[in-house]
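Presented below, as structure tokens, is a lone chain in the form predicted alone.
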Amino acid sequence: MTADDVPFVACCPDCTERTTATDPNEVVAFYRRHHAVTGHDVSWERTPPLAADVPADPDVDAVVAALGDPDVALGAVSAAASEWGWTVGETLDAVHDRRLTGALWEPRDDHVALV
């Protein structure tokens, strides 16, 4: 598999550090490491076409519902939210806020589901 074949590509717009991944949660892990060291956020450069329609208005709960799995990979939610122009950090913050209100829960590490 070449770098052009990898479905997920993300980049730090501040320092141009880049990652490629076959699993969207690998990009979330990259973001966490990169943010912890540099304080920078990460933007998606490429994601594969989604199997679900992302609502036009930013709504994390609607994305989780649209992706349809009983639990959705956090990276998949972030990749979908990139259609609104959101970075990985912005998506994780939004998911965190929704978890605090009880709208989402984390049935296993780095996966979310509607309550």
Given for the second form:
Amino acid sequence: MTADDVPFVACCPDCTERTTATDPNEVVAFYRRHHAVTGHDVSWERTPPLAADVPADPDVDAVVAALGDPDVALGAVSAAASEWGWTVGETLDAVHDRRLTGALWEPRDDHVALV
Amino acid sequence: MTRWNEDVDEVQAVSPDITDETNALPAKYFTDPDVWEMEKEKVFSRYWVYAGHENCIPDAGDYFTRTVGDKQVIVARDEDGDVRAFYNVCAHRGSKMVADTPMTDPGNMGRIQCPYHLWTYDLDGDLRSTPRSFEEASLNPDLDDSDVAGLDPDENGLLEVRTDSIGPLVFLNFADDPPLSLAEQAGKLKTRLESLPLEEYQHARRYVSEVACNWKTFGGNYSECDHCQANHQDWITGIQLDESALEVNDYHWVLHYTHEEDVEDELRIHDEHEAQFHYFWPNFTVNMYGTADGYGTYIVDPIDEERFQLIADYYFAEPELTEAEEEFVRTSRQLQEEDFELVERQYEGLRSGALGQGQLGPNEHTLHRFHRLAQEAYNA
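For the form predicted in complex with the partner chain instead of the form predicted alone, what are the coordinates?
Shown next: the complete complex, the earlier chain at its head.
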């Protein structure tokens, strides 16, 4: 697999550090490490075509419902939310908020599902 | 003699004498996940490791977090103006207290408070207060309030991590009884850096890159410049590589580069007419440039055995860079990218398992020192 074939590409707009990944959760891990030492957020540059429709208006629950069977990787949620222009950090914050209201839960590490 | 793994998997410890044929760290120490687990304790929990720059936290209550292996500390300036470090762990039930906070975007807090049950600590780590629920036994029918003894602030404070400094550079040591003081580990590097006005310079840029190789692979590459002629064409312009010198000390080594033409005095922080690149065991470098009035540091931070983060910080007289300084940083970034390609390619080779133990050349004595220190740490 060449770099051009790697499905997930994300980038820090502040310092142009780029990461490529075959698993979208690798991008989430990259964001956490990068944010921890710089405070910067990370944006998606490339994601593969989604297997489900993303609603036009931002709605994390709807994305999880569309992608999750039985759960969905956080990175996949973030990749889908990039269609709304959301960064990785913005998606993780939104998921966090929904978990704290009980709408989402984490059946396994870094995967979420509707309650 | 290079030892391939084709016949017998026979390697030996790094020889004390660089002319011996077993002068390199066996390849498995770069690729084995168990080695990284061992290094967390035997390297990163025993030696002094760089925490950050105290210029970034000038006021009482300013803080940042720093993660080393599995351990995270809060580095904070206390009410007396001292920089101290505490495990980011509450004394109550072990909760992580503050969120990850980079040195480049520090926080400020009057006291350190755990969000879980609101145990609150002074900036010197002493327990300041707990909620009433820890002072009364109203929910426990077996106890009266008078049975509650209360918590001693000193005995129930945060766990402090030993710190020491070289100028504004703050270092940590996680060992209960460190085998070396920072002065002993740094040796001449401490004297040399303390003679410079490092604290007068401000943090200007941080670049963080993830690289697909073991941290020691990059450390070794930084420690020699035999690869520069072939791989850093822009970098070597104006540098007399054949007049460069490699200085080896106990826990650090220095690459001195002489410029072909004398560099104007105002373009460098130090007096010598050269650039000096210091590697400080285990994973920190101080880069004194000959062509920029500023300095840089690298933290070569392992993520696991096959990845590391290079945290590159640049310090100049003013945090807003001139065009020339911007260009200087850009060239430095180019140098890093060129090196990343080299070390990732080297690591692909190492990971193939073909090589049992490599062979260092007679002029790779800095690298030999690096490998010896790793071996000593593993055996300690």
